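In structure tokens, one chain follows: the form predicted on its own.
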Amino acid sequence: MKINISHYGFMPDGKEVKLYSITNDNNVTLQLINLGATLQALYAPDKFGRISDITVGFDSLYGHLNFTDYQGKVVGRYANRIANGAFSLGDKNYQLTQNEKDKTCLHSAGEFSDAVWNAIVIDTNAVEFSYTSPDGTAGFDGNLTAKVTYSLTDDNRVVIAYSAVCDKDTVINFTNHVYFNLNGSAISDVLDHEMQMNASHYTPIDADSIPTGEIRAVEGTAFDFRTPCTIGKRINDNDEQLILAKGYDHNFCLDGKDGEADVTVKESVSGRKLEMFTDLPGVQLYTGNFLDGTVIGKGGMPIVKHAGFCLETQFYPDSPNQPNFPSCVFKAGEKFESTTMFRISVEK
């Protein structure tokens, strides 16, 4: 394998964007920006050999800068929400950006994913992207450098290693935002695709889409993916949950059985299959309820509705308020690491 360099576009500052290009034997190729270490795209070829681009986005610069839903892009220092923009550590109050309803802080007000990060070739197949959050951006403390490293093997995995240590105790946590259509993007929605997830819980949502603390199990309803089941059979249903974030858009919980994908999604026309793994203790499926098709993306197609499916892997949302989820605090000096993999692959 070999990584190909590309000019993708200039910052209104007129930092560069570049664009990275990494193909496998087997034509799957993983392309990379350096604005918000995004994963530009993911073509592979369906069962009858047919190349797709199978994640949903932007074709250029501009849509990434006025339109984005963070799609493709890495989030921190902390993705997804912090209830009311706040916390405590130790005896210290932070008070957040508050970026979302004027209440909430949502994926850390974008730092992450507005930032141009540096960039390096690591190896004929990896990209390493790092960036340093300074101290007090978005009300966080301390200087936290980060990085994301993406690699492609082989066998179509798609390896996301990241890395981060802070100069002050802190809360950490990270993800990439992806949203993946597995008939190629824009083609249609997701709601056909067939999931199987091993989480047998997962965290309910109040109104303001914050974690209410409770831990509730799957089994009776909408949220048992443990058997295969199509996105689109219970997003309707009558279920105060899905009524309140339009379809899912919550934490599950996941079990980490040993040698078992946490995620498995195929759709049957492609003969696609994605396979998801994680070494953290939740995943965010987010099923684009927001999208409304006045976005135009990949392709000059509009960004509708359902287009895309994000399996966000994390820290429970608003861990920093919760006592009873999984803890996120990292000492000073004391480094995060997690890795996700996405697998892709074809039944015929």
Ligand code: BGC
Second form
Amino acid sequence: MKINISHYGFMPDGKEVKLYSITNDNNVTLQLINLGATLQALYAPDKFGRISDITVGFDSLYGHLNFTDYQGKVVGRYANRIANGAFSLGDKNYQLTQNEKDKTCLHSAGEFSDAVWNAIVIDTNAVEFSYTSPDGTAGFDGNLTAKVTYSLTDDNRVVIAYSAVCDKDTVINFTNHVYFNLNGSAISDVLDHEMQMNASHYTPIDADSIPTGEIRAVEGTAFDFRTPCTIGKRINDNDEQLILAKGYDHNFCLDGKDGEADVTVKESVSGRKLEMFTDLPGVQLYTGNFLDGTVIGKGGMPIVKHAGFCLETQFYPDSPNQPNFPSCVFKAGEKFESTTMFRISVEK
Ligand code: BGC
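Please supply the corresponding structure for the form predicted in complex with beta-D-glucopyranose (the preceding block corresponds to the form predicted on its own).
Below is the entire complex, every chain and molecule, led by the chain shown above.
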């Protein structure tokens, strides 16, 4: 296991962004940058031993700063959407930045994703990022300090451990927004990737992508991935939910089966397999529906529609306004802690 640190770029205000590369004994390399505590790249061998980056994003800081759809970024303090950018906690009403359609608050308007985090190498296989968001940012209450530690193990696990604490009562929901393409970057889209997900329910959305409050069974729908199915097989079905989101962009309620991956994705040409494990109640399956090829990504390739899939582990979207969803409210001084793990392997 070895770690290498290099210069990645300078922010417009002169702050330096660094690249951290961790390589394990199987030639898997995890790359991170401290802008947005971003998972910059994950290089992994295919079934022939050929190594490719299996994430979609940008080679340079320029791409991250000008064209981002949160590629690889950590999102917080409240990942995903809050209806009308408004909620109340105790007897206080909050109006957040309405950065989507001048209406919804999406990904806390980049509160943590656009920040340059502090980074410390804590081991030959691990980097800890930390950032404090000042009271009032994007309309949230309280100074919130978050830590995200990434580590890579010799059995090809990428472990992302989040912790956060605020000095006032607040809502907390951290995720990572990495887009995977197991073929290796954006050579082709991910519609032929086969997905299996232990989720018996999902949360349908309205025209603003806000959950309606219903927790709907996946049985008999295009949302049933309990048995493996390619991402593309049903994505264009005449299903109101798929039409609203132009594909999958929905929260799945994870069944949390002990010892089993929550999600497994396989790509048969490369033989690569990705498993995801989390302790959070939900995951947003986003299939890059709003990517349209106008933005140039890694290797000079356009980032086309469905170029990658995201598995954004999370509390359900709009939880602060949905009393029947698991609570994302944390009292002043109460610690949010969560771990999501991705394991990469090959099947011949
Ligand atoms: C959302 C998508 C959005 C993407 C990039 C995802 O978490 O669900 O609707 O386009 O993030 O912001």
